[in-house]
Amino acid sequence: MTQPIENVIIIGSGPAGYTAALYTARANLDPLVIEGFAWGGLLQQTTEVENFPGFPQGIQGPALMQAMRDQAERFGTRFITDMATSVELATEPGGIHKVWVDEDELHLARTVILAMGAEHKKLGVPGEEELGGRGVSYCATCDAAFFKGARTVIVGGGDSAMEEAIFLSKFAERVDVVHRRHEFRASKIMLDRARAIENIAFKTPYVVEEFVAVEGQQLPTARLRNVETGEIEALENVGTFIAIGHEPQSAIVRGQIDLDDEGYVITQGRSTRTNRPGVFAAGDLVDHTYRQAITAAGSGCQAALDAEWYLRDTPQVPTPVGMPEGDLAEAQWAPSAE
């Protein structure tokens, strides 16, 4: 039996997997989409989704992940609820691309779309996971709505701290900077920023030791100790955003694509394509500075329509030594319709 070769494997899921598959299969490329066993990315985690295009009352995250991964299935996707264990990358144009799932697992492609996403840093403590999404948060800019009038504490001495703490110190009634030292890292310009807003304060040097759910308040207490004295103290009824980086799930293709130093796949100017012709990568994999869910659809598009016009425009290669005549299978291009 010969081994097929897909047009376009999509490694990875999310808003930027499920509409690369969705474009792709729209353009009669039959994607096969290797979706990992957390399909849905990091909105499967997440509950009310407010600021997604279309929806006036809000969506549940798991919902909206459900409906593209419907909507892409409805035109011939199909998925593989698995993980992609290996890669091996071609070389030179109109190569083929071979992708392992669970080690021994074969699959060959003409283009692949890195879509692994970028997971958020936790802190490992306990009551974190099981808080997550009710009163434990990763995004302000997702959820800071939803802690009107509140206190809340920011985890974190980086950029992303401050700019978490003052995009929430609109909602909130209070936003307490939590970091381990008394210097942050974050640069001069936006930590003076930070300070000169009245409802934000810094605590340090403290970290968080637990997360506590407790009857009768609707947001969890935190619990910090400081790291020079050992004090412990309890910040009652709070919500907590952690803001403590992330890290893209690149590990993969590491050694076969160019990544930067913090892991982020490096794509050429304003496309998604990578240093591998026929690899294109989208979503939080590449986005240092957005990371929501609809630039990451976006990306998501972007990367089909590049791997679509990569199919059309880039003859084949020979047949590789050592398989059998025929196995390079015909690719169905059709141009796609809006």
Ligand code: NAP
The other form holds:
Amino acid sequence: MTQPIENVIIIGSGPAGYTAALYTARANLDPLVIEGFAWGGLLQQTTEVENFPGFPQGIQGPALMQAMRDQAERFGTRFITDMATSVELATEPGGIHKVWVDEDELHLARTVILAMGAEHKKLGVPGEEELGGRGVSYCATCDAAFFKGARTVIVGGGDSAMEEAIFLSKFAERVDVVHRRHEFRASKIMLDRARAIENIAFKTPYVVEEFVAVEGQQLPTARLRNVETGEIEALENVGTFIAIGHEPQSAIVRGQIDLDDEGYVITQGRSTRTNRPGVFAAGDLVDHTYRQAITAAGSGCQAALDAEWYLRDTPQVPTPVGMPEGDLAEAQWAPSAE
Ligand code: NAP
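Output the form predicted together with this ligand next; the form predicted on its own has already been displayed.
Everything in the complex follows now, all chains and molecules, and the chain you saw is the first one.
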């Protein structure tokens, strides 16, 4: 098997990945996107997106991702709809990076843009998955407007939970913040802000046991359990937002790319550069503060420009063992049986 050495491989297919693809494609870098099976990132799981500029009437999350993918494809982006399973990232400037897909399919590249995103942490209780998008949500900023006048629940005790509760309180009739301890992880200022809002109440120490769809009820019932007394309480016809944190999808680069304590990729200054030369990172994989489609798209653009400038400015290292001599741009390399 022979294969070309790509200019750029992009791993991930949310707004960051597809924007990086669009920019690198328009720079004639012929990018290859390894987009996973469920391409499109977290926006594939949302309904209407009303806060992405350029769509005054709003747009469905999956339609927005399809449009981003189509736009990248229009300029020649190639896609592999499969998972990147491991990487071997070069340590020297100009070195060739290796990316494996589906265990045994090796791809080579001069630059890699990491855009694997983050997943909402799940409660892992019965009914959560089945009722996702039908009364159970992970993003009040995205979905609160659909719960106008409804009774709602926020699960979690951190800053995200408070922020979501405050946002949701403008739409919902009532917001119950359900948290498993009496103490909150949220900052005092956020907690105080939430406490000052009339239609936000706090239920502690409770956990959600399950979500149940009930016939004739528009929204599910959330069954709660008091962790001290064991008492069960059913909140009927409620929209629930789970805000218990995010998990960056950085497992395949752990040990090679510097990560913070929570597993987010660390980038240098205001750039998208990582600790490995020619490897850049963008989107929710890096950002645990803003986490918006538009900020992810913006950082995908930055990563594309960083990759373009790196390719322009970095001389190639001597031909790696196993590769033919000559211009690496034209090289066809038969990898050893790895
Ligand atoms: P976080 O601070 O890690 O809080 C997660 C919360 O969810 C905790 O209260 C935790 O409970 C609870 N939790 C975790 N797993 C749970 C489970 N399985 N069942 C029930 N509850 C569970 O996450 P975050 O709120 O997303 O914040 C992440 C970072 O972003 C923080 O540094 C935060 O300050 C920052 N942030 C800042 C702002 C702002 O300033 N405007 C807004 C959002 C986020 P325990 O406390 O019992 O562990």
